[in-house]
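Given next, in structure tokens, is a single chain: the form predicted on its own.
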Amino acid sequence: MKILSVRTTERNQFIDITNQIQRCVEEEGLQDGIVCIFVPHTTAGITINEDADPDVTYDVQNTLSRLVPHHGSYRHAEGNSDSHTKSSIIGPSLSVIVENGRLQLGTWQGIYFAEFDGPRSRQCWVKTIPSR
């Protein structure tokens, strides 16, 4: 398993780490398989959506803050109530095809490191599961 670095700079933010996740399966010697991200954190998560526009993830963060605001009628004292459901949205892991020793990615598909109770220092775990 390698475990990726992430440094986030905002409370909300997406990262791109599609070329993170990328390196980490050449560096495995991943020819065909399966490569899986889980984030260990319960205020941040994975996800993938088009990497072309950057227009999209600030929609996507947009419309979470809207169905989700920051501040509301939660029960949880330390105040990222908001991160936690946002986090449970988003999901804490993802599952890709790898063939050839490629990320097998939509034409427009990236993959983020979603987070939502930053700045931070996170994590990614990363496991590379070869075809039989």
Second form
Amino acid sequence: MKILSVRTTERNQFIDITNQIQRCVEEEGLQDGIVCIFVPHTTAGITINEDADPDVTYDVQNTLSRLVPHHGSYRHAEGNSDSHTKSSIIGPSLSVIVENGRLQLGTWQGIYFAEFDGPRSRQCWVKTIPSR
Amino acid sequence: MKILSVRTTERNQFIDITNQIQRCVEEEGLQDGIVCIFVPHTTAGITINEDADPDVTYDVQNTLSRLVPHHGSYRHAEGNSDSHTKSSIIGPSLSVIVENGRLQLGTWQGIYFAEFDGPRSRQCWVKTIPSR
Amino acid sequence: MKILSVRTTERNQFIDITNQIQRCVEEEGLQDGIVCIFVPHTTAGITINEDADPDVTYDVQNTLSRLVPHHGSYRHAEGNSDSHTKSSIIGPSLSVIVENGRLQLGTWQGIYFAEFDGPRSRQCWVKTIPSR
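Follow the form predicted on its own with the form predicted in complex with a further copy of the same chain, if you could.
Full complex below, order starting with the chain above.
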């Protein structure tokens, strides 16, 4: 697998990693299949959303933070139960289709590393699976 | 990959696409492996839930809309930040196991295209991956 | 595919199945690829979160139950619309990378069967897909 490094600078932040994932697909030489993207952290996730207007990912993050506030009646003593909860809601893995060596994404789609407990140095693991 | 067309008629709507996915598996001749289902939109998603009582998907949609209301303090000017948020919560991709040419689903499970900003003409992309 | 049995004892409960999944990978002889984990139920899901402090999964469950309460204005007559909704939020399938015959997980990650309508006897289906 390939290991991507992601540097986050905010507590909650969506970072567009589409180009890095495309580069992995090329380095692995995958022409046709799927790419499995996996986040090895329990306070982050991986998602796909609009990459045209940055207000979209702002609104998504902000809505998640309204639903799952930083401070609340949590038991876990590290003060990041909100981050763990968002991680399970958004999820740690995604699969994207690859054809002719290119990620197949909709017109407005970008792949985002979803940070919920930054700033931190993070990783994203990428595995290519051929369809034949 | 195969491209399915889905026509939605409501702003929020779950459409059962299980039979269409099964047909893709047959057309691609997959006997044994997984099928990766991918929604190329940022205001829709893909999910699995009960297909026996339509009240179930009604309640799921309705609960999501209570948590993430259409109108609120959003920045994105197009009035569909709720749809984008639900898309990230439900997710754009799912993998289902295939054995002997058949989708492996639980007794009550159906695969649903989850529309969050309809009515629209939508697509669903399907890729089969053999297990050997 | 392999079928795991999971016995839950609470209505809402996260059960760590990491070791059972690792055993499936070994029994199937997968060295390099992905393992697709699928829950064939509509009132349960599969997630990954911290396995060190049990307060983390307690907080995740508790927060989900605050957002989606057991009793509310639901149409579905069986009294478990909350369980169905949580199932769609958490999701029924996950893919995890395998290298050298080992599940690739972050330091703090465990794989959890997420029960939302227990106690019940449940299953988890596991399919291995090689990367070449």
